Partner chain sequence: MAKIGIPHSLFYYYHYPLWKTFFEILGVTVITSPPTNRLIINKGLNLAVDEACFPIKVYFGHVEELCKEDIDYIFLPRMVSIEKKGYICPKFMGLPNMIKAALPNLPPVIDITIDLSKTDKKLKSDVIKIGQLFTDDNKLIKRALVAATNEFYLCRSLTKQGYSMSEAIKVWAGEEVNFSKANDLTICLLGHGYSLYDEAISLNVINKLRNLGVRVVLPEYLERKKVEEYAATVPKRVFWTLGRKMVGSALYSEKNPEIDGIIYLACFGCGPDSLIGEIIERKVKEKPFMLLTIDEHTGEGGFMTRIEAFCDMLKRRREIIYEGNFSTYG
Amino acid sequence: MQYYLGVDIGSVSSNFVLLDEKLKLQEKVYMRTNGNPVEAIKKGYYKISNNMTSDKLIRGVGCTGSGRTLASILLGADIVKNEITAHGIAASYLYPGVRTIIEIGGQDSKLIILKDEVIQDFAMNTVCAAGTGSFIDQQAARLNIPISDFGDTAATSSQAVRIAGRCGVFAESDMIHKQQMGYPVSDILMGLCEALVRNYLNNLGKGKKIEAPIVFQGGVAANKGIKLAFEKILKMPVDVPEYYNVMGAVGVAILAKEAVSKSGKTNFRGHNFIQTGDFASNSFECKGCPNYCEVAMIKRDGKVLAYSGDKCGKWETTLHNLAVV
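Three-dimensional structure of the chain by itself (the form predicted together with the partner chain):
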C-alpha cells in the first residue's frame, strides 16, 4: 500500500494523517504542539510511520497550519498550503455538497462558505482569539474541569446562564460572577458555549449567509456544548466529521496526491533524515539594517537547513548560494 502524508502544525495541536491511494484515511495522530513544533513534527512523524515497513511507501507529503513552512523544511513537502484551503478541500471531499464549514482551532477560528465544492467566501478571526480552543482550555482549567469533560458537562445543562461573549475578559468576569451567585457549573459552561458561538457568528458570520449542510471541524468540534449551541442558535443541524480534529491534514494530503501526480516525484526527505538528525532551532537579531529582523534558523546536525523571518531575504539567499556551491 502507498500513502500520502498530511501534516497540520497548529498553534495548539499537531496533526498527522496517512491517506491511501483511494484517499481513505489509514492512520491519524493528534497531539499537542506544546510550544515546540520541531519536536512535535519529529514525534508525530515517528508515531504515524511506526507501523510502516519502508519510508518508500510515502508517495507524497503536504503541510499546512501556521507551522507549515517549518514542517516542509523538516519533512520535504510536495505542497505547502494555507489551512483555509486545506479545510475546504477536506470537507468538500468527505461531504460533497457542503455549504458551510465552521472551523475552530487553538488560536484561529474560520468560517468557510462553499458552493459547488468551491470556496466562495471565508472569514478568519482578526485581532481577537476569544472563543477559540485556547480560551476554552483556560476556562476549563480555572473551573478545574478536564477539557475532555467540558462538552459533556455543558450538554447536561437545562438552562444556560447568560454570559457576555463580546470579549474573553468580560466573559471571564461574567462567569466568575455567576459562579459566586451559585449557578451550577454545567449551566455556566453551556452559557459560555452559547456566548462563544454568538461571538463567532457576530465576528465571522457578519454579512455571510450560513446554509446547511454545515460541517463543524477543528479541535473545538470535540466539545459537544459548542456543537449544541451552534445548532440552537442557527436552528440547523451541524455535522461533526469522524476525523474532525485532523481535517486540515486530510485536506493537504489530498492536495499532496494532486501535486505528486503532476510532478511525478516526491520531495519527501525520507525516514533517516527526520529520525537520525539532531534538529535545533535558534534565532538572532540581524544587524544588517535598522529593521533588526528576528531571523530564525533551523539546523540539522549543526548544518543550517533554513532561515526565516528576514524581510529582505538576505539570509535565505545565502543558503541557496551555498547549496549551489
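Provide the structure of the form predicted on its own, given the form predicted together with the partner chain shown above.
Lone chain follows.
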C-alpha cells in the first residue's frame, strides 16, 4: 500500500496524516510545535512513519500552515498550499456541498465561504486572541478545569451568563466579576463560549452570508460548548469532522495525490535525509537594496538548502526551492 503524506505546521500544533490510494486516513499525528518547527517536523515524521517497512511507500507529500516553506524544504514537497485552500479541499471532500467552513486553531481563526466546492470568500483573524484555542486554554487553567472537560462542563449549563467577548482582556475581567457574584461555573463557561462565538461572527462574518451545510474544524472544534454556541446563535446545525484537528494536513495530502498523478514522480527526500541530517536555521539582513529584507537560511550538515524571505527573490533563486502559493 502506498501513502500520501500531509503536513500542517502551525505556530501551536504540527499535524501529520497518511492517506492511502483511496484517500482514507490510515495514520495521524497531532503534536505541539513548541516553538521549534524543525524539531517538530523531524519528530512528527518519525512518529507517523515508524510503522512503515520502507519510506518508498510514501508516494507524495503536501505541506501547509505557517511553517509550510520550512516543511517543504526538509521533506521535499510535491505541493505547497496556504491553509485556506487546504481546509477547503478537505471539507469539500468529506462534506460534498459544504457552504461554510469555520476553522479555529490555537492562534488564529478562519471563515471560508464556498459555492459548488469552490472558495468564494474568506476571512482570517490573526490579531485578536479572543476566541482562539490559546485563550480558552488560559481560561481553563485559571479556573483549574482540564481543557478536555471545558466543553462538557459548559454544555451542562442551564442559563449562560452574558460575558463581554469583544476583547480577551475584557472577557477575562468579566468572567472574574461573574465568579465573584456567585454564578455557577458551567453558566460562566457557556457564557464565554457564546461571547467568543459572537466575537468570531462580528469580526470574520461581517458582511458575509453564512449558509448550511456548515463544517467546524480546527483544534477548538473539540470544545462541545463552542459548537453548541455556534448552533444556538446561527440557528443552524454544525458538523464536526472525525479528524477535525488535522483537516489542513488531510487537504494537502489530497492535493499531493493529484500533483503526483500529473507529474508521475515525487520530490520526497526520504527517511535518511530527514532523520540523519543536522538541520539549522538562521537569518541575515540583505543590504542589496533599500528593502533590507530579513532573509532566512536553512542548512543541513552545514550546507545551505534554501533561502526565504527576500522580496526580490535574489537569494531564493540561487538554490532550487519549491515555490509557495
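What you are looking at is a predicted structure, and each value in this text was computed from that prediction instead of being measured. The term rigid core refers to the most C-alpha atoms you can superpose between the two forms while keeping them within 1.5 Å. Numbering follows the first chain given and starts at 1.
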property	result
After fitting the core, N272 CA displacement of 2 Å or more between the two forms	no
Core-aligned C-alpha movement of K28 between the two forms reaching 2 Å	no
Threshold 2 Å Cα movement between the two forms for S66, core superposed	no
